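What follows is a single chain, given as structure tokens, in the form predicted alone.
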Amino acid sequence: MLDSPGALPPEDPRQPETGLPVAVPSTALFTDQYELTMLQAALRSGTAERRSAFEVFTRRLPEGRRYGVVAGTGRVLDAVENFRFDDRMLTFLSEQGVVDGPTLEWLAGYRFRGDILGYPEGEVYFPGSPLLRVEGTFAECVLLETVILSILNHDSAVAAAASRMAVAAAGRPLIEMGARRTHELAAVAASRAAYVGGFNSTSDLAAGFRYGIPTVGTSAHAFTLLHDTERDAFSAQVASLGSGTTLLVDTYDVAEAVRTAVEVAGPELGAVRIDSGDLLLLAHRVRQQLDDLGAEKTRIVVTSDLDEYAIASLAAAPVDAYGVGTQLVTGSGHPTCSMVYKLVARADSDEPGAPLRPVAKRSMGGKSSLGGAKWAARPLDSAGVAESEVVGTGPVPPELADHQLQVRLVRGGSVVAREPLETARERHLAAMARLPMSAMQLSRGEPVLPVEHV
């Protein structure tokens, strides 16, 4: 059993999200040097084994955004499990003089044996939400800062953009196709985050292989240009993939291409794709042309540098699906969530039962933080709509006990909350359904829920 209402199911052994077939075998050097030098100094001073609690949160949402989306949690669990220093890494650290001999010995046996609690993947969040709490000794927790932030900042940014695009699409399918616009491994993570945020499929086969996300794809302009005529290209594609394929119709003249596509594939043609031009105008013209040619069931897919605003502008157009690349994998202008990882509580000694006391940075310029290990709850009104996000320390008020957001993810170093990616995707839909309607507005505004500290 897990420790919280809304707890996650146990790991499903059928899920493809196991191992690291499209990643590095160890995440131990996905860290900043100062985390190792802090470790060395803490080992020397005798404070390394003090029990500590670190929290991940953001002080603000990207300008104008009304909510954030938690994504990457499953990847964080993989990263923590694979945080191991092998002989080659230790040799590198020794040769570079990063840390001393006793610290290298300590790192050789590193395993995270603490606890992690956090918002489950797909949940929404707001400024000050305690998204993740990492508890253990200072030494074992401090090393995880960079890799945790790297994953959560990237994946949550993509998921937030995906969620806004899904709102704009209003139920029409969305295809993630941004692999060529980012780092090859970031592309896999972006596909995963986009799926959590509401996308339906990806063009990235690595993402399909690793995470079981549906994959799609047919042809690019190069395939048409390869052939002597557009008809030859369409004929070759239909012969290979069947009449249900999607034909790209904007290489030369759109109207002529649509006519040729229906002649080649027949009225059973699956779809046509438009990748340039005035998409609103072309979608209407192509729909009318397809209907006139008897291809009433042929779908229209549009691509071409779409973002949530462009998708929203096509709401009245006869578009059946959208393909999104650059704007999605770059967070639609906000490629990071500005999440931070801060020590919020620590013991005064290394005694196992020593109580934790709150600690916090005092800072000018808006970088201060609140001390203490925090809980979070989101009470609902009589209609099932969230009223606020309540964050506090100490005992949880009884009236909020059933509305807590955090669940236990790791206990004693063992992952206890792996879940199918589909579960995170469904959770996001449910979380959005509980937000006020103003969350669906794409116009700039304040966070849709206030965060109350008690």
Second form
2 protein chains.
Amino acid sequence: MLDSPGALPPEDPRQPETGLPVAVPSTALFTDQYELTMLQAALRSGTAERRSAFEVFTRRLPEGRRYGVVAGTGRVLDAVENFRFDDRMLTFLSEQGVVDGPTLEWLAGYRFRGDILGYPEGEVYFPGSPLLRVEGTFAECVLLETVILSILNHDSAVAAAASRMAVAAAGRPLIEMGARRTHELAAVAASRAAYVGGFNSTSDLAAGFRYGIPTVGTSAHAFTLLHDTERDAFSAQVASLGSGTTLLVDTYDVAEAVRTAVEVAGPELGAVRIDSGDLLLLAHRVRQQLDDLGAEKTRIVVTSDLDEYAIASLAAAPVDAYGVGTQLVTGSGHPTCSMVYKLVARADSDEPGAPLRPVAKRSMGGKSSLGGAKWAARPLDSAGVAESEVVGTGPVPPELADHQLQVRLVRGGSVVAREPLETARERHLAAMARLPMSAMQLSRGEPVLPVEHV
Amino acid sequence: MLDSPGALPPEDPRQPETGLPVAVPSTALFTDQYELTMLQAALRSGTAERRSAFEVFTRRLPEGRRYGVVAGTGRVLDAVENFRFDDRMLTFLSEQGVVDGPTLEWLAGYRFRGDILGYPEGEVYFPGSPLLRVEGTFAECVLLETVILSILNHDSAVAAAASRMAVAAAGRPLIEMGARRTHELAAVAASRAAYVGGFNSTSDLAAGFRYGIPTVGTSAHAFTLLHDTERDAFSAQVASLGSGTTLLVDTYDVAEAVRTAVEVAGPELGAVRIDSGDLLLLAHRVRQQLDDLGAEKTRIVVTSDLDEYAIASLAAAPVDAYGVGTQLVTGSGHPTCSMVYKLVARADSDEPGAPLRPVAKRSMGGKSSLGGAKWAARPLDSAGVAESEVVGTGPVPPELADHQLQVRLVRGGSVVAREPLETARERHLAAMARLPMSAMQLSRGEPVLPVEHV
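Please supply the corresponding structure for the form predicted in complex with another copy of the chain (the preceding block corresponds to the form predicted alone).
Entire complex below, previous chain first.
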């Protein structure tokens, strides 16, 4: 069963920061100004120290999607740990008059000392799932809103697209190659999220450097065009990268290129890549041609504007791997999730033992939220298939205790659930395996699990 | 007229790096692995030093869009300047076997020493516009592909959405507040691009810190919920931020909140913010109520799921400012541009004086490109309105010389066109003012200028 708050995963011994160029020394300014002005006003009104619980959840999935995928949790933990205001930042806030002197002083000593519970990375979710709960004083929790949402909204959107593409690919390898289609650092996070969602490798060197994701890549059309003939280019590439390399065969004429490729590299040629044209037709033709040339083991990689539907449409084609760019890093039509970070409970005073009571914005235009800190459980039927997502406040019913979804991520300000990325990737596979079969449908539909509030 | 290669804008005396947490010390790993394997193969085959010209262009605008907006150029210049491989990166590339020893040695000494020409930031563009030309050896130019495209594709997508929203807002101020809906660093670049496209301020403190964009923000629903009553919350905020602050009035009942707000802050209350509900109806009601309460100067800010169409639909409503999040940072349906970086010309040998000759991939599935390094000009009619975008190779016809769009950005590896962000913002306004009126239509249509190839 999934980790529950009582059963913590072992801490990963790796440092949270493996270095530049991707990690940033402080995350404290990835923050909307109003978090700081609220802090200032609360410090002044004496409400800043009231114990509070904020929750991250979404009111809906993107239209037609059947499940969401939690991704970015590991990055959230790094971001919380590195949320510190250094002198240059404080000088900026002071010079711009963002907050007053007492608030600057408070910020100078800030570090998060509260608790965070949440769905572990790779887990699936549904509308209303309490994905993350941040508990502490109002002041220390409110500051984290923007950066937590940035990370989860972006990474989960990419992971959801990746997961659907992985379903469509049905076991064939998927290469993430969307770096050029999104912000250069979003690209690194996208590689990471794609890996969680089921991708196998990335073209992005920074993602390899930062997260240890396997990197791949051989050549582009420019390399062929640089040489006087396609044969020259193929020869140069094989001389440098070996016959196991992947030759790009659609710069001029595909059939001619395939012939030249096998002549140059021999039948042990690793793969050919097709980046344009009618991929279904071309894959069949190229496979036939390769087989006729004795290159039965040479694989075919396709990489042209793929999304989950295009991947699915190639299920019967002799394709050995898919490279996906734009549609992956832009969430296949849904580049962000609609996760929000809401105050759901708070104490009436700053007395240490004051009980938390539920609070909620009144419904208007669909923007209501449910008060109270929530637990969530996903009970299974006798066949091991999830039946529903049960969400509630108060004590967890004993029969659901073993099916809880939230794990403890941060305790008293210390990260207690750092884990290798591989673990999140495996967790996603395990979570998918427990969903009803309809989760595997690419067609539009309702969320595959109903969320029941008790 | 626009800056032409002969008339360089003065260099901005500011340092390219104003500091953390947003700048990164090296951009060299924001690179697809194949750039490096192509380099290795070219070094080995003796083609690496052939002089080459790469061009950035797009084959199409997003469906129905009438113009594109160049943004990110300033970030590209920083990225090119900071494209260096340090020891840790080289160790990574070595340990992972990405490239061989001679290539690592070459990379260790890398810095770009070529030339870059391009459309200046804020300029508009059309399908086929030669947005950027990178000239140098194949080796030094090919490495920059991924990071240049990442930046331009992301930033230009946001700037285009911003520009349309600015058209819709017709002079009313626009606040960028989408940080929580996109990657935390993409958010900073998005603020920057939105500013170029016509936004006035941002909620994102990192964007203020890094780029000097004005930051704004006061409070969220959590602040109201933290307090025992709405009145307590408003009093706390006014006590801390003054009566010129913006009070959020839709946590419970809007009419009651507006009454309380004016009671607490007095008629000098700066603004009220409405974040949910029927904004058109509410804006009229709240305006009437404020006026009845004597708060005629209190402004109304609306911030609920706005895009350019929602903004336009509020044109007749008494709204004083718009806050835009999700739809801005995700490019209002088009989160990336389809810009590509293509080798368009190269020498036949690595002799220093060898002439460049045009090269191009053969057309297949619409992915053809036009060979040769291109110039672009946008002649005006007698009323000062642009007539067409003329793109050509070879010498520029004398009558078009004064209407050229490209400026020199980098000469011999040195950035020569750094400029304040304000300049790009003004350039965008000037470029828009020269487009035919149909550019201001939000409805779907064709690009407003035809691109003529000569």
